[in-house]
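Single chain ahead, by itself, as structure tokens, in the form predicted on its own.
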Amino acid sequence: MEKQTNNRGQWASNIGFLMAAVGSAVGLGNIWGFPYKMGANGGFAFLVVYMVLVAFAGIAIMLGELALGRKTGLGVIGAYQTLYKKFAWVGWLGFLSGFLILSFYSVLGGYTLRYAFGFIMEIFSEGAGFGGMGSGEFFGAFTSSGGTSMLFHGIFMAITVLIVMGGIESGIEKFTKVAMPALLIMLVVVIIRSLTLEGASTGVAFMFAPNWEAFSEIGFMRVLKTAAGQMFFSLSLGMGCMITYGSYLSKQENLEKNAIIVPVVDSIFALMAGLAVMPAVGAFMSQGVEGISFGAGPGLLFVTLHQVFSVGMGGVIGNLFGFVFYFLVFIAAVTSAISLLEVCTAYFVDKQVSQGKGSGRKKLTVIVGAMIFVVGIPVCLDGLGAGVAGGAMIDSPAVMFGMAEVRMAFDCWLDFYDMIAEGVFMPLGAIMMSILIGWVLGTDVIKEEVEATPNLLMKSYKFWDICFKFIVPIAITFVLIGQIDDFFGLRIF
């Protein structure tokens, strides 16, 4: 079970795979997702219940992850099937997670992508980045207008697809130890400017002062299901990324102290989106700009910042924020698109490896690349479920497969892909792993592993091992209940 020599690459510093691994776990998932999910889940409820998921159950699963990438040196799929076969059906479930969480990821990333054009074409000329249209209008003629959506989902792609194909020290490495300090500057403009808004103690408040209403009117188990779905997420977890960058790490890496600085990285920039976004929000909630509010959800960072910037802001300054805000929300998007496009090329690279070939990782990438953006073709064109009736290309999955019944999971193509991937393989292949790591192979696995490293000890192995033998099956058990109650409707919380 221990790692194999191969020329598949190899982290050339420590800091270098932190830089990747954090902009893996930090990118959509962190400036969209969370300020959005917070927003229509409570606020702090949210964050309190977000921050106990990840100290008892995100840290361990990124252990878990780490240690079996770097114990076999294979991608998702190669691990599970050399460390017990009979769980080899699990690394499918990551890689198919990855696969199809970038198809329609990619599709996002896209809209960024026109959001920062549109912003700094605005600066040069008024109307000729949105044509004059409100938020709300713009974001349903550009989702609605198929032909667009697919040509920015292709340009993102084919981004992602060129760093990849530079591997990991000269592609994904180089690229990420630029893009991460990058980030983190724009984002510390971005929140500068949010705070000093006139009213942004709303949004603020709206963050960290306690309120635990949300736990009576929104429910408990939904709180926690949206919780654990956005610390997945968001973490990149259960989705192939966190095993194939463990499988490039070397043995003088410390796991256990990299496996908690990922997430506390990660939820540090988690906090900052929320504070770059909620406090603007509040702000001119305040001011009483109109088509504004905290539980906007998913069109959060689509039509309410667009109206934050363009209408609350306005003017240069406004358009300048905005280009700032989308081109940071690129970049993150980038840089986690990176990672999930790698777990899919890791295993076909790893199959050429093992037959005495090369890597063959140029073709490789590009033809994964091309396989991904095909299958996100569905998401450019239903208008994110506008269906043909409201001006989209194509109907949605619930039209197309005659089962407009069931409930929202089936709305869109882009819900449809994460009901899968989010809403059932990954909270199931994190239950599988525990069960694998904690009862079948036992939890000394990891700690040889982590002790691989030399002169070093696991220092908290017992509350790593009641993690994981029982405190992540059962938490996670409860998530996949609660999502695939929420998907279908079944009602049972």
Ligand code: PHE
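Superpose the two forms; the largest set of C-alphas matching within 1.5 Å is the rigid core. The structure displayed is predicted, hence computed values, not measured ones. Numbering follows the first chain given and starts at 1. What changes on going to the form predicted in complex with the ligand:
- Ser216: CA moves 2 Å or more between these two forms after rigid-core fitting.
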The other form holds:
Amino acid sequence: MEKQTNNRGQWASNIGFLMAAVGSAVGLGNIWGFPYKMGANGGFAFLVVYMVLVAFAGIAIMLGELALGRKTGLGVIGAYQTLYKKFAWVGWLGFLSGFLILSFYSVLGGYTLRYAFGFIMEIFSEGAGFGGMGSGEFFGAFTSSGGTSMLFHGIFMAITVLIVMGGIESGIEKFTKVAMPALLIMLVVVIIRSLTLEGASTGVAFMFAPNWEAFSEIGFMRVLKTAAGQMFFSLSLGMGCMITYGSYLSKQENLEKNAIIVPVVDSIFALMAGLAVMPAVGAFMSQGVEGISFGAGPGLLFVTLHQVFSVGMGGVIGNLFGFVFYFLVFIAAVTSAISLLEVCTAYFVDKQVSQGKGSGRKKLTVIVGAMIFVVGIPVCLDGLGAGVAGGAMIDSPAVMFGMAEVRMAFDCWLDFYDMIAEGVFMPLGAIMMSILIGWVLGTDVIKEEVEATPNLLMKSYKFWDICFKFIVPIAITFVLIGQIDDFFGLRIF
Ligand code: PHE
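Alongside the form predicted on its own that was just displayed, please also present the structure of the form predicted in complex with the ligand.
Full complex below, order starting with the chain above.
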């Protein structure tokens, strides 16, 4: 095997790369985003739209990112600078997206850690984990306390930093090679429990029953936008994550194959997450347990599911499954967080290496991690938008900036960061990348890079070419318009 000549690092094996890339893709987006979005947007009908998008846009963008990364051997900023100077700013968009996403992702990751910890404590002594409070009450108290969120945000960031500090092979690869199989096992355990509950079929029906009318009720464009936005986030695309991970890939590995495996496995995980979550929610909803209904976002993950384990299942079994569930979500979040941090760290490491110095990875990771921690602090302090009036320490951006009339995106710091990164930077980054490949450099760059592997010929050149030139830019333009529409409540669609 070709050994790395500089000290940037390299994956030791293709399976190691796949574990890391799938680890990046499988995260909070799959577990709390996908099941609800699928259920609320047409069930099986949504799944069809989602899979079509993955097939015609997701896989192509994945291939494009991996190829550009491996070709340049640099992180997102360096890659764009090298490929086409005029697009260097696209690299910076990616860097900033990674930075911003991680700053709120880590706060949420901290929540999962707090909950896993809480359920363990409950096993030993009732009330020790969640203070004997109800699900909603505890969540409200926890999120508006600020201090505890910050503590767990700090712990989560520290864990992420420790892994990334270890480098590609002995940090990220080593961790994800153990974490991903463990995640899979825990997920299967929770799925079995969830599906065998009385009334589980209500949840399965909510998520899977095909409802083609949703397209006319909700509006097909909205459904499309939701599916596409979900796909980007879930596949970690549009912000250079896969460029960065691709840059550590050896020329021996088959890019075309890898670009298909990651999205397929990610989609399987999303469906599995749905089978872990929704049947349990449906079961206890149909059994009439109070406070349980299908919902989205933080409420689903931290209030409804807490209720599912603590009241629905209850007792030691409930606590045990509660722990396993939140711990698996935590693991999924960590393996995504390390990829976000690596996007940022790689820039500085590449700079050091290009100046002929040592990578300085350890020190740089700590500095970048600390900066991200600081930027995440407002997310910990506004009580998810409850604001000072709601008992939190600071106000939402809407109140702070006097923009109360603007809906959603300014309602809390988390949504505000999310709007900038996921809503604007990521789709813009993906459009620019497909333009760069399809129109500026030509799809040949991808072909050449795929065929840099000895004895390998690119299989579906024509298909990729059409994807880069037409399908991807058009599909993402809809996402971009749809996101802006949604975040600002313009209701264009
Ligand atoms: N894909 C991750 C998830 O589904 C989030 C993520 C986005 C990770 C972008 C890296 C880059 O939760």
